[in-house]
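Single chain ahead, written as structure tokens, the form predicted alone.
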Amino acid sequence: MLEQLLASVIDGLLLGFIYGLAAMGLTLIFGVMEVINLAHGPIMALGMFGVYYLSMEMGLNPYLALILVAVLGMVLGLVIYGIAVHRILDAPELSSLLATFSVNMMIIGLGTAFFTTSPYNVEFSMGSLSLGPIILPWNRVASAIIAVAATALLYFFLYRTPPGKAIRAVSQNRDAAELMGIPSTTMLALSFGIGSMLATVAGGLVATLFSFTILSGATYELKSFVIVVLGGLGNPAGALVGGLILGVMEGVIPVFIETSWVPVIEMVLFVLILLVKPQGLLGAK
């Protein structure tokens, strides 16, 4: 029982890094421009299909395919920002919700027409890693390592590069940043592009582990919302912590009760955090 519990915790932590990466894209966009991106799930789904077609149809290694998927995710984010988000930044919050929800529906509609709702699977195996009695698939270990590396690169970009510092300045005070000569529109577009890029990369990593459809992004979008509320909306570090917590929960809960209870408990946690600590575990007071 102890070995099973330990294996479930480790497995959940590995998955939690991917969840955290997905949630970072959502929370980065909100933290910079206070826009809740309801197209987050479908963008993740496009990352899944990107890795599938590049690896299964074109023969690329799935992890190398992630590089191209990341670039395409950035471009997609810039396009969505320019067409649907930029015009409604100063409008009431409902406008941004409707705009991103419209993008959500368009991606799902087009995706359903092109890909149908049949499940796809990236057939790729790297064997298993043995840690004493604990056996972990290398796919999951590699995906977690890539998620950690992407997180580290994001932090390096935000805190050690001029564009990253400019994005942080715009997120704190857009008007003051413009007075200092920072092009706020460019930084906002870049932020949305990075958020979309993180979503597609996380989706691509998910595709190496589980089967998926064009509708699968909705599940991970919901998990991302739970994570950002848990860790603090607008806080990338909180997204990583929230992802790890959610991953461990999903690993450990099935050891004691039926797996079908996992989403119920996640939603209960979501409501409790909103009631008890709405700013999240690492959110500002």
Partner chain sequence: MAVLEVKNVSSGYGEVQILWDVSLQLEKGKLTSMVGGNGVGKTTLMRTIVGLLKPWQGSIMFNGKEVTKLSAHTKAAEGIVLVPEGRQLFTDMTVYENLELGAFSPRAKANFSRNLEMVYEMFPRIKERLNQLTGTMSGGEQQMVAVGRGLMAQPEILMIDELSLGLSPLLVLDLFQILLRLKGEGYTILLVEQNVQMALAISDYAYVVADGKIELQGTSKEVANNAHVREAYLGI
Second form
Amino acid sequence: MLEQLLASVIDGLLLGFIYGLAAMGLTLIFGVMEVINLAHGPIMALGMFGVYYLSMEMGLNPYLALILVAVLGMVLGLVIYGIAVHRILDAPELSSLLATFSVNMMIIGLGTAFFTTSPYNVEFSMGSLSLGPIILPWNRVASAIIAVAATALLYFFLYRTPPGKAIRAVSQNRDAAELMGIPSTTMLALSFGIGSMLATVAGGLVATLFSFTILSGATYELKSFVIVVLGGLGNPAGALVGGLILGVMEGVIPVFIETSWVPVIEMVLFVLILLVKPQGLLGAK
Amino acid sequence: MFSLLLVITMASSLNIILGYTGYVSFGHIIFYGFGGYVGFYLISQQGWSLWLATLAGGITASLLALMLGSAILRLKGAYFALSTIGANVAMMAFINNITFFGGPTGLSLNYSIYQDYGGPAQAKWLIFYTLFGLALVTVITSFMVKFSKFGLGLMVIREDEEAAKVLGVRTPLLKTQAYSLSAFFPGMAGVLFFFKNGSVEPNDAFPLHQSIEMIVMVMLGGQGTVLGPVIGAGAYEQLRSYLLTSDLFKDLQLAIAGLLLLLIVLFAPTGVIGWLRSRSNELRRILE
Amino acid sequence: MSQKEAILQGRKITKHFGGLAANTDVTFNLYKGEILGLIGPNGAGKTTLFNQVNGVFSPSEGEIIFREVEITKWPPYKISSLGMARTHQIVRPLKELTVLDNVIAGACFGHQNHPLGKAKEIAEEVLDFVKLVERRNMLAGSLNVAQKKRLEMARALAANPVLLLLDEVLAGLNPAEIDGMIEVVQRIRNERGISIFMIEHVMRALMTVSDRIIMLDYGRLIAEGTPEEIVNNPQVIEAYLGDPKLAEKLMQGGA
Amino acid sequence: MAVLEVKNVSSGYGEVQILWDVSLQLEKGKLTSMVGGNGVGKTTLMRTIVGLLKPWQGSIMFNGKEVTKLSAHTKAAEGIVLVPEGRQLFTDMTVYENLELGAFSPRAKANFSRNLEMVYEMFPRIKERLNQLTGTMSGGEQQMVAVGRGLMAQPEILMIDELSLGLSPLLVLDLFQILLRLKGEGYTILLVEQNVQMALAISDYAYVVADGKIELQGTSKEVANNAHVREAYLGI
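Okay, that is the form predicted alone; can I get the form predicted together with its partner chain now?
Once more the chain from above appears, this time first in line as the rest of the complex follows.
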């Protein structure tokens, strides 16, 4: 029992880093421009298909493919920002929700036409790592390491580089940032780009672990919502912690009750936190 | 025609909370699904008549909204919208686990039951007329709300909730009432629809994307107007059935609907009615 | 003096936001039928005080008594039903509703809680009173600033309140509009017997309409008296024009 | 020589016009103040000059070059710097980060260390708290950071909106002394200040704004001795 529990916790933690990475993209965008990106899931799905095509069809190593996918994710984000997001930033909230959802519908619609809704698999294995009684597939370990590295890079960017600081400045006070000579529109577009880059990378990592369809993004999008709310909307560090909490929960809960209760618990928790502690468990601000 | 009447009912009732009160519910389908499930259970497992069960479906959906609303209507803007998504998914996952609702496989009817209503064909007509009546009652209710003191209170909340409180509007009460009312009709519609289909399962009952399609319909016609949701529902349904039957577009139905939504949001945020109203003052008075 | 009935009492009202004290120990009375002015420099805590009086915030400490009922922690709609109405410094018209509907809302939800039909009659009458009746079918969002201010006033009046809080109703108006508004304020008290508590920056106007004035500075009540007493109060002059000695000191230090 | 020339500018928010045909000049190295009641349009004018609001009519010339339609960040990068009302700091960032962001533009970056030294010297209090989040500071300290951040931007024109708002008299004295010093060092300053007496005491030239128009202008002495100004403020 204890061993099983430990294995579940480790499993959950490894997955949690990827969840956290995905949620970070969502929370970054919200933190900077108060837009809840409802196209987050489909963008993740595109990341999955990106890795699939680059590795299975073009023979690239999946992890190398991730780099290309990241670049494409950035470009995709910039395009989405320019077409659907920029114009509704000052409009009521409903507008941004609907605009990003319309992007969601378009990606899912086109994606279904191209890829159908049948499952795809990135077939690829690197053996396992044994830690005493616990056996971990290297895929999972590598994904978690990459997710951690990407998180660290994001933090380095946001806290140590001038454009990163400028993005934080814009997120805190857009007018004041303009007054300091910071081109706020460029920074907003850049953060949307980074947000969707993180989504595609997280999607790509998921693709190296599980089979997926064009609709798979939706599940991860919902998980990202839960995580983001756990960690506090707009707080990237919180997203990482939230991701780990969710990962561990998903690992541990099935040890005690049926797996099908997991989403009920997740979503009830989500609504409860929104109600009781909307600033998130970490209590930013 | 069934689905047209259904979407008119859904869009008009959503409009009460979305258009009049200004609260964006991304999970309004929850009331259709939950009310429908309860009614269907009463018919298929407890032998209730369709009429009683339909009423029960509406009432339980309203009660759900009352409970849910008294909690989540405290949230503002995006937080409210997110919580409705959460509630929707939670409910679907919950029903999946409830054995007397049949879990993931759902419930189905013994087809002999249609004999009580004059055979399957007759029953279908019966449901059609009932649904027609329901759609009509929903639109009439929407009209009555719009021109009542209650409706004025809701619109004051939509315009400025803080100012509403200062004016003496008991905002928590009114919001909850509006939410509850807007859940009643979808609950009944759910029972009728599942009864017509003869079965229900969680994935049919709580499709998140339909919640958002409802919002599109309301927006397309014009939120906050009586006729807007009706026109929007009609137009959207027309478009969807055209796309679904066209060889060229049938795979791209969703993408085109998405594009349409984006165009509305970017260029015509007040919908068809809003656009017409802004053309002329005369029309404004007619097109409430 | 002791005969006067205090309709609103603030007792040691204190409000903190985080570490900042917006109001500290503010105690005052407002007597029935009186126009009480509230002045103070920007950021002195005037609007914060209003927000506590009508329930938008509840005070961190202290009590508020209105018509002999303690209302300290009541929500605004409950206070409103007891007969208090207010206007906002930054006007809050219900933009997508018509002017008439804005005022009807005031009549049917506030103090009197009238049905729609009766509320409409009252609204028409009040709109006439503030000279906005010919614009009743326009959307409130399309009015200009002066009209929006009068609309706020009408909306508050339609509730037939016992006490009316006015937050800078004169700001942003030109001299002619100011005179018009002053007349309206006076008529509200004289013809309708409504007590008035008003924040105002246009001192000249306040001097002519108010019976008494209280002054806040850094969140504390520092002066109280008739307009005459207030203008001659050195603390008031200092707060508004700046301390003449401070300016001298500065010039010496700087030279 | 006029560094900044505002000619016949009208502006406002949405459909509401706030400024009517306003003209104003800033002379190089002079301290100009703008006084007037609440809501008369001083802040709106400042926001229009820096480009947060677009003028509806009229033009704005900066060093003889037209800058009327440039965006706020471009103007800031060229040296038109505003220390806005209410500080508007990046409250979840440290003092040092705020100062650093002040020097975002290439022009300002080139003078980074020199300006930083100057700010440290003027505001020793700030130097002691470089790693504190500005949101946790007192109003006075925040105002110092705001002025410091403005100075880091290497201003050709330094505009300050409500320097003394909500600060205690002692702090106000400190800040005004800093202003005097900046004036002595040749900064061109436009000051909006509710403390009329103090503003007029230290400035060279003054504009009185009322109802979105320039009602009166002249040397500070002339304005200070004008009976009309006293009347407009106190009604005496």
